[in-house]
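In C-alpha cells, one chain follows: the form predicted alone.
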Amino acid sequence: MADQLNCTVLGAGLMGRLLAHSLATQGHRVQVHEASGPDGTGAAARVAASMLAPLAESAITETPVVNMGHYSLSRWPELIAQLPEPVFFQQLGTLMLWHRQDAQQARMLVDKLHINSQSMPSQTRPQTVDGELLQTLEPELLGKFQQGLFLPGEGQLDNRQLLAGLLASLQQQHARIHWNSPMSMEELTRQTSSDTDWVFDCRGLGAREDWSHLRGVRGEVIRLHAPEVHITRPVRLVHPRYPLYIAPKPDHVYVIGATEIESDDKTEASVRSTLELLSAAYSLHSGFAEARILEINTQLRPTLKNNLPGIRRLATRCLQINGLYRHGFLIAPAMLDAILGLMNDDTSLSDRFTLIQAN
C-alpha cells in the first residue's frame, strides 16, 4: 500500500465510521459523505443492542457469520482502544432463559447450539444453568426461572458511544466529514478527482439504487431506564415467534428488541410489537414495571437476498461493503480487516468469510 492515499467513505453509520477511522489510523486522507448528520439518527447501528454473541446467533445464521462474530470479539477491545473517548465493552456472555410453556420449544434450541459448539471449536462451550449458577450470574432472575442456558465469552458493547467515540477519533485526525450531504456513486465519479485511490461504499439501504439485492428488514427497539434492574450481562428469553433479547447498558439502561419484519416501513413501531417486548421485559424482572420509557425506535436492516455481509468490487480501487442485516457490531471488525487486506491484493480474510460478491 501506499504511503499515504487518497480515500473516500459514502456512509458515516457503523462500517462507514469503523472504516474511515481504520484508514486515518493508518496515516491516510479520509473523507466521508454522510446523508444524515453527526448523531447517526439515519443509521441502524445507532438503535441496534450491540451484542456480540457468535454462539447465540448460530442458531439462526450461517456459519460465516458465526466465524466473523468470533473472530471479531477478540478485535473489539483492540479497535476500542485506539479510541479518544471510553466505550463500554464487557464479555460476561450471554444467558439464555426461558418459561416453563416454552420449555419444548427451548430444548429444541438447546440442542442446536449444543451440535454448533461441538462442530465449532473455536466456540465456548454453553453451560446448563441451574438455581445455583443462575444465583451467581444473575441472583435477582433466580425467583422465576429455575433453568437456562450460559454462553460464556459472549460480550456486547455501547452502540452510542462507540460511534460517537469513531467520530471523535475522525475530527482528531482532521477527516474531512460532509453531513447531509447524501452522493451516489454516478454523483461521486463525476465528482471524483484523478487524485482519489480509493472509494468505499457503506450506504446500507442508501445504496439500493446501485446493489438491486438489497432491501430492509424492519425491526422495533425499547430503550428503558430501570434503576431497579441490577442486570449485568444480555439475557434472550425464548419466546413463541422470536428469541427476545433484553441488553443492559450503562446507568441501568435497557435495550430490548429482535422483532423482524419484511418491510421498508420505517413508521412508529406497532401496539403488538411494543406490548410484547414490554411484556417479556416484565415477565423476566417485576422491577421494569416501574422503568421509564426513554424511546420506542423502530429501524431497517439493510440486508442481501441470501441475509449475509457481501463486498463488490465496481472498480479496481472502488469496494461496496453492505447487507449486515443484524449483525452489524458482531462483525464489523472482520469486515474491516478484510477490506484492508483487500486493499493490499490479500483476500485470505475476504475468501475465508465468503465475502465476494459478483456484481
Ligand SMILES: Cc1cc2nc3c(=O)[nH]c(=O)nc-3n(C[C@H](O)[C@H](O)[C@H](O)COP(=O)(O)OP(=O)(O)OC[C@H]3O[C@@H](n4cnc5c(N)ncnc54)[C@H](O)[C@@H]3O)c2cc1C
Contents of the next structure:
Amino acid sequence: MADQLNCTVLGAGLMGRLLAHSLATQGHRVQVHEASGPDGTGAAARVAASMLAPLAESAITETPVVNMGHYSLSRWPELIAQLPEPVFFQQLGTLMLWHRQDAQQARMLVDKLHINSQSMPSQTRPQTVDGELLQTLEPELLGKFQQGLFLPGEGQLDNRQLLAGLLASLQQQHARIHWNSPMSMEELTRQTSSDTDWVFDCRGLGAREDWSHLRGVRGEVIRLHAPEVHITRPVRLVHPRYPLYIAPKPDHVYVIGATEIESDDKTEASVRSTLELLSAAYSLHSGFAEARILEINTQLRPTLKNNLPGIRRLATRCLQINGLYRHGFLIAPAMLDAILGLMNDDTSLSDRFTLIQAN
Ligand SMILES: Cc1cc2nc3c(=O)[nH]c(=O)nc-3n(C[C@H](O)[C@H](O)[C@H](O)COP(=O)(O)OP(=O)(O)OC[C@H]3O[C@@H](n4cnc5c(N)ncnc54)[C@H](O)[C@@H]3O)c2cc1C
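Switching forms now, from the form predicted alone to the form predicted together with the ligand, please provide the structure.
Once more the chain from above appears, this time first in line as the rest of the complex follows.
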C-alpha cells in the first residue's frame, strides 16, 4: 500500500460498515461514528430483506441501478469471503407469482421484464413458469399457482449476518468505533484533527439537514419463523398496491415485505399493512398459518430525487454517499468500488453509474 490514510466514516449502517471494512482491509486507519449501537437498530439495513434482484427491480428503477446490481452480484461473494464470520448468500433466482385476479397487471410486468432483459446478460433471461417448472423450483407452491416468471441468477444475502460480519472485521482490524455518537458535518469539522485525510458521510437519513432533497420512504416488514414452510428463494407476489415478497433466510426465518409509503413516519406498522403482509404470506403458503411472528418493523429508506443514489464531493477529501433507497444491498459493492476509485482520482465507475451529484 502506498499511503496509510486516516479515514473517518459517519454511520455504521450498510454503506458505512462496508466502506469502513474495505478501507481497513486496505490498511488504512479507520474510525467510525455511529448514532446508535452495534446491532444496527438505527439502520434501514437491519430490517431489509436484502434481495439482490436487478431484473426484478428494473420494473421500477433506471438503468444505472440495474447495471450496479449486475456488477454487485459478482462482487458480493468476494467481499463476503473477506469476512471473519459466515454470511448466507445465494443466487437461486427470483420467482414471481400472481393470483388469477392480478393476471392483467402481471402481464404488463412480464412484458416489461422481457424487454428489459434484452440488454442484460443472456443467462438472466426470464423463463415462463408452468406447473412443471414450479414443481422443480418450489414444489410446496404447486396447486395454488399455475403460472409465473422465473428470473435466474438473482440473489439474496442475510443482512444481519452481513452487518455482524463487517463489524467483526472492523474489530479484528482495530478500527476505532464510537457507538451512540451522532455526528453532524459541522461538529466533525470542528473536531477533526489536521491528520484526518478522508471523511465519508454514510449517515443515510441522518444526513437530511445537508441534502435538501433527501427523504424517507416508509417500509413495514414482518419476520416470521415458519418451520412448516420450505421455500428456498425469494418469491414476489404481484399485488395491486405494492410488490410484496417473501424472502427466506436461514433456519426457516422468512421476511415478509414490504410496504412502500411516501412518508417520514417511522412509528409502528399499521394494522392495515400488517394484515396485508400476513394475508399475502398465507395466500402463498398455508404453512404460514402456524408461523410465529418474530418481529414487525418499520424503517425509512433514504431516498434522493428520482429515487437514484448519489455521491457528492463536499471538499477535496470529503464524500457524501446517500440515496440508496430500496436498493442498498443490490448496489452497495458498486457504490463501494466507485468510492474507492474516486479516492485515486479514477472516475470510471462513478461516471459509468452516473453517481456524482452537484453540491
Ligand atoms: C423494509 C425495507 C426493505 C428493504 N429491502 C431491501 C432489499 O431487499 N434489497 C436491497 O438492496 N435493499 C433493501 N432495502 C434498502 C436498504 O436497507 C437501504 O438502501 C440501505 O440500508 C441504505 O444504506 P445506508 O448505509 O445508506 O443507510 P442505513 O443502512 O440506514 O445506515 C445509516 C446509518 O447512519 C447512522 N446515523 C444516522 N445519523 C447519524 C449521525 N448523525 N451520526 C452518526 N451516524 C448516524 C444510522 O444510525 C445508521 O446506522 C430495504 C429497506 C427497507 C426499509
